[in-house]
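The chain below stands alone and is given in structure tokens; this is the form predicted on its own.
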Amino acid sequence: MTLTVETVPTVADAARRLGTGVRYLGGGTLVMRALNYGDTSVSTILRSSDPALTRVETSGDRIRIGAGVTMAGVMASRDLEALHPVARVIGGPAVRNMGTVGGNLFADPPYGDFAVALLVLDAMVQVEGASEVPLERFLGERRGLVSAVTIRRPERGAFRFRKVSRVKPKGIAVLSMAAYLPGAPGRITGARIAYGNMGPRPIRVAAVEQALEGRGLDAGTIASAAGAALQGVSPQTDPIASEWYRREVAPVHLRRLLEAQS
């Protein structure tokens, strides 16, 4: 089967070209793997040279991240300092130089760690030709060509992230967790908690958020949150870990995340 590669100048051009047999190529960590494993549904790979895809732009307290910004690009941006620890644990140098912010939103478990972090930062996703949608809604559909993700600049010290893997620092995640805790260690207002690899896509954990909301981050609050750690989650068994193991370790690592342990 012949595979055609095309490059178009703008994201809008790329969105118009997408269709049956046509796949968009960002960093290639998902598309090329599928092709290498024999995916014959793709006849055309489409790329865009639109410079907006690789820009990080700030406006007030909002940060717009082009979908083509790589994990290495995240680490190079001062405006995205809070997300440096997340990008740093995604694969090795080759993957970080290729894998993109937009592509990570389409990654199935056990991948997609960056999407977990964006989920607690109340990210909005710009799909070309459509209105911005909340990331949580986008992850339930995952349709269209993503051109950018926008987040609000996080309050200093409020964002936390934890990746649990058998091989450190760049192993595939058994699970990942992110927290946004404005006001902590004092009274928390607007708590957001998200998990990766504890369901078919990154998810918010409402029960844990409710256990934290309006309370100080003390031992009692952390114990309540850990007690709610498994409510509403459906971890799967895969070659990385079993459902049983994920259920066993999730409350332990949620405690460590909230206690800001390394």
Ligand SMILES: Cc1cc2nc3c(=O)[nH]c(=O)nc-3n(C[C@H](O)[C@H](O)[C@H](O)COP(=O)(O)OP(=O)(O)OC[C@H]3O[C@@H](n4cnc5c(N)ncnc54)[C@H](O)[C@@H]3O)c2cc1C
Second form
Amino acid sequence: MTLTVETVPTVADAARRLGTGVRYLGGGTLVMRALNYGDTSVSTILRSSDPALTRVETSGDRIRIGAGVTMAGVMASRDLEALHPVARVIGGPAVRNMGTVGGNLFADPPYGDFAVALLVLDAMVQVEGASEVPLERFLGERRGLVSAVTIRRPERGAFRFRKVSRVKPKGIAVLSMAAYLPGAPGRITGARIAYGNMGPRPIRVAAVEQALEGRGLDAGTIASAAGAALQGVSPQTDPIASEWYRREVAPVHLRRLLEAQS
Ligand SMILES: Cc1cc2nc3c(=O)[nH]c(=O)nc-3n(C[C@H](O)[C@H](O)[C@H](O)COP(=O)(O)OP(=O)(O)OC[C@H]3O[C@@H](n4cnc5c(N)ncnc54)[C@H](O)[C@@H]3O)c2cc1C
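The block above covers the form predicted on its own; next, return the form predicted in complex with the ligand.
Now the complete complex, all chains and molecules, led by this one.
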């Protein structure tokens, strides 16, 4: 089967060109692997050379991350310092040099670690030709061409992330977890907790957020949060871990995340 590669100058052109058989290429770490494994649903690979896709821009407390910014690009940005520990544990150097923020939003489990982090940072997704939507809503549909993701600059020390993998340093996640805890260890206001690999897509965990909200991060609060750790989750069994294992270890790792243990 013939495969066509098209490069268009703007994101708007790319959005117009999307359709049956046309697959947008971010860094290609997943698209190219699928093609190499014989995915015949794609007849055209679409790229865009729009420079806006690879920019990180700040305005007040908002940071706009172009969808084509790679994990290496995240690690090179001072404005994205809070996200360096997340980008650093995504794949090895080759994957980090190619894999993009936009592509991560479309990565199915066991991938999508970056999206987990973005979920707790109040991320808004810009789909070309549409209004910005909260990431949580976007992940439910995952449609259209993403041009950028915007986050609020995190309060210093409030963001935490944990990726649990069996192979170090670059293994695929058994699960990943992120927390945003403004005010901690004092009274927490606006707690946000998200998991990866504990459902069909990265999810917020409302029961844990409620257990933390308005409380200090002491032993009692952490115990209540760990007690709610499995509410609303539906982990899968895959070659990395069984559903049973993910359920067993999630409360332990949530506790460690909240206690800020390594
Ligand atoms: C060896 C290996 C290790 C990996 N390790 C990890 C890991 O540890 N953690 C992790 O999270 N992921 C991991 N991945 C998965 C992947 O590399 C990342 O999720 C990466 O961020 C995907 O981005 P990409 O640009 O390469 O996506 P692509 O392969 O380019 O695209 C993936 C999908 O997203 C769509 N897409 C891409 N960009 C856009 C856009 N702007 N708008 C609309 N649709 C878009 C594509 O059409 C395609 O359907 C790994 C992959 C490999 C091969």
